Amino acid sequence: MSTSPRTPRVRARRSPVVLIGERLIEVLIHACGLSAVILVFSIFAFVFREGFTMLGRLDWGQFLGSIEWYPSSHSNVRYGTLALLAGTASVSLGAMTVAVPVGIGAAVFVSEFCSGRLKEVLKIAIEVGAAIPSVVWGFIGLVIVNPLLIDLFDAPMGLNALNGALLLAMMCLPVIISVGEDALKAVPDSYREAAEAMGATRWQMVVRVLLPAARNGLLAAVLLGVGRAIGETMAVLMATGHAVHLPTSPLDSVRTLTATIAAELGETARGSDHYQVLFVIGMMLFAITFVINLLADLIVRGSRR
């Protein structure tokens, strides 16, 4: 039995210029990835350096458990952040209460129930909403939402936690919708086809197949929204009333951690105790976001198992 001779495999030779170009591109990609990590650690190092000397001199019981924030008092200086923490939590939780169901529902609609020109128009509108500056949202809270809340709830003042929560919900929606839609689109079409082959309706397919399959991506969308809500500054500074006390209802004026830093950092002497305490608050914000991301990572790993 005759065997046909094997044809030798010819390797395409690449010129040295192409090899050097590919190597440069690889180095550039690695540098871009490392630069993001270095930038985050550099920011944390700067914040930690400015507030480090105050860590050992703070009365942590008063700092975390008192609602008295009087950093400029001449006779009795007090740094109590409990009211600031409560204001941040109330505004952020209120925003997520509105943004998460609306955002996930809008992502499902855009991904599964919308097509053609309407889908393109909605996606453009979502991107435009993400590009609106926070100071513009603050003006909306002052001019539109403020009198609206006074008329609807007969509140003495419309600059309160509810106002800030509504603005933050509107600001978080584009992020949640965009990332949520990408997560739903990443689900293989075979999942949809299998569900339809078994006689499932479209809603049954969404609830029992798509949402469980895309839960990791949807969780990432929600966490990005939470991070946007906690880290937002200008809108909550303009819309929440900026009052330091524990809120007892959504119609109470509050002050957040970020708004406190933005309002007071420019008026303090560099290196003073007040200046360093504001950086300690910045370290608290870093710690809060780290805990949120850590919990999310644990939830994602548990769901994968």
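Only the largest set of C-alpha atoms that superpose within 1.5 Å between the two forms is called the rigid core. Residue numbers count along the first chain shown, from 1. Quantities reported herein were computed from a predicted structural model and do not represent experimental measurements. Compared with the form predicted together with the partner chain:
- For the candidates Val100, Gly217, Glu50, Val143, the hinge between rigid parts between these two forms coincides with Glu50.
- The chain behaves as two rigid units between these two forms, and the smaller unit swings by 13° against the larger after C-alpha superposition.
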Given for the second form:
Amino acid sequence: MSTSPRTPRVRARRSPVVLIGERLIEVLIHACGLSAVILVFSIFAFVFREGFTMLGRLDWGQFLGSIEWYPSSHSNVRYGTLALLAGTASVSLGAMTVAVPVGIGAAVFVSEFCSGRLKEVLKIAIEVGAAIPSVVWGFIGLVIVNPLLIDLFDAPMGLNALNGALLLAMMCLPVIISVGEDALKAVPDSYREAAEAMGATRWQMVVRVLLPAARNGLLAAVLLGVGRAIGETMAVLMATGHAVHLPTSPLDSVRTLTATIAAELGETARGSDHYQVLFVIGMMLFAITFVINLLADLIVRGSRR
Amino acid sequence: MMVLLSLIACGPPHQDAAGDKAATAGGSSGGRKMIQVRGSDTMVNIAQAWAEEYRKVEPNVAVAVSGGGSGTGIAALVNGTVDLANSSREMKAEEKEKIKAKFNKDAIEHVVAYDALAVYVHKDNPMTRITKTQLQAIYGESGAANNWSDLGVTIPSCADGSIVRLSRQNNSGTYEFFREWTLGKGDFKLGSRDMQGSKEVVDAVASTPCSIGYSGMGYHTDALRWLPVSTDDAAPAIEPSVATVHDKSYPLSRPLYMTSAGEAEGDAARYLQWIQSDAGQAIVENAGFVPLPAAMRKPAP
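We have the form predicted on its own; now please give the form predicted together with the partner chain.
Full complex below, order starting with the chain above.
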């Protein structure tokens, strides 16, 4: 409480209406804050409710260990997701092998090697890149990358893991670059000054001083990118060829977990086994992204310490 | 859009749909009556063409059409959210039971046109016919053909010689029809590229020399070829055409249905009759499907 002589007078003049209004707004803001938490929990609760009766009945050995995905078979229904998991993993890994070096390199460039106008333009361009809808990326995969891959690699078909990985890399790059740049910016200037004082070249400064110092933040950037890659649906649905198949080469068509849900959920009867298994796949995706986000969070916390 | 339409069309509850909150049959908004139709993706184009043409015939009736697959349409009919379901397959027994349980009426399937699936290959593919046995070898779970050489075929522009199998997502009516005809109760071989629509299959075949795919006869373009089909090695291969579908000699053809819960009434009944009349059937032909033979047509309402 302030003891200044003016404060009590101001307080006295406030009408009850204003006070109630203020209280209401406070409650409203609280509710807005809580709504994010409530939403996430209700989504999880919904996904769990639709799929949980399947959890007990599911043949987990087959679910996780078999590639045989035959949800609508007349003779022998099989729900093996191994090929779908491999599809998600291969596309995400492929995306990361492209996006991590390019993204970190771009972050270093934006943060350390350019300034003024160029930096501003680059930052805006990166932000615009993050805003391109995924269906647009999917379309690019379909009409541009597809014929390109056929020409370049003599592939029988350009809709494959490589196509999906390239698109996902493009989609993760903005995340990796902007979070990575923030991490580099957080390295105190005294490190840079010390490195220069020791006579280090710029390359030596980046590789031996800045990257180790920003290690945790950069790792978080990469993990956020991975999360985006695993959760992405539309672009991979359009670009990967959608084939249930254990990939042995980047030019093989694959099918991802998310694309399977997107393609099949619309036409399954509500409450059927197939419907519930798709929700179990949803839970699996939830678990994977949760673990990745948790890791990213723990690492960011580590880097603040 | 669909949600909006069904909200607008939410008229008085259907008398037989006990406790159903979304019954729209016979619903109206203002002076305009609304018929809701949903189902088979194969039938979306033709259903839309019917709806547009019917506007000119009956300006007071609006027909709202959406796709999603035969199963979706029938599910919507069970839920009472549509008046008619488009279906490219016969109803399953369990679906009929659901209708019976919900409305206490039998589901009635009206044949409105025929669809013939064609087996498509790239222009460079030299094959002149394909047998059921060959299709089983290519598509079946235990089929042995993975390279074109397994069938004794060489495609000049297909460098690695592998068969690129194109299929459909596993709950499309086209997928089920082709699987049933080719493999009976059996399953497809894994690893086929599963396309999301009939047109996607045709587009992919046209641009992929190594590929083979199946899709509606109406989706044929000059950019690719279809193969005459024979049921067994000795039988003659039959080319898909209106005549061969009508005389039932072309094996890969099926009737397309519009299904109602109980005999259709009012606007929906008149709409169905119009579709089965000469005026409605003229549109079938334009859309690349096969119209009903004269004996099965109905007089214009």
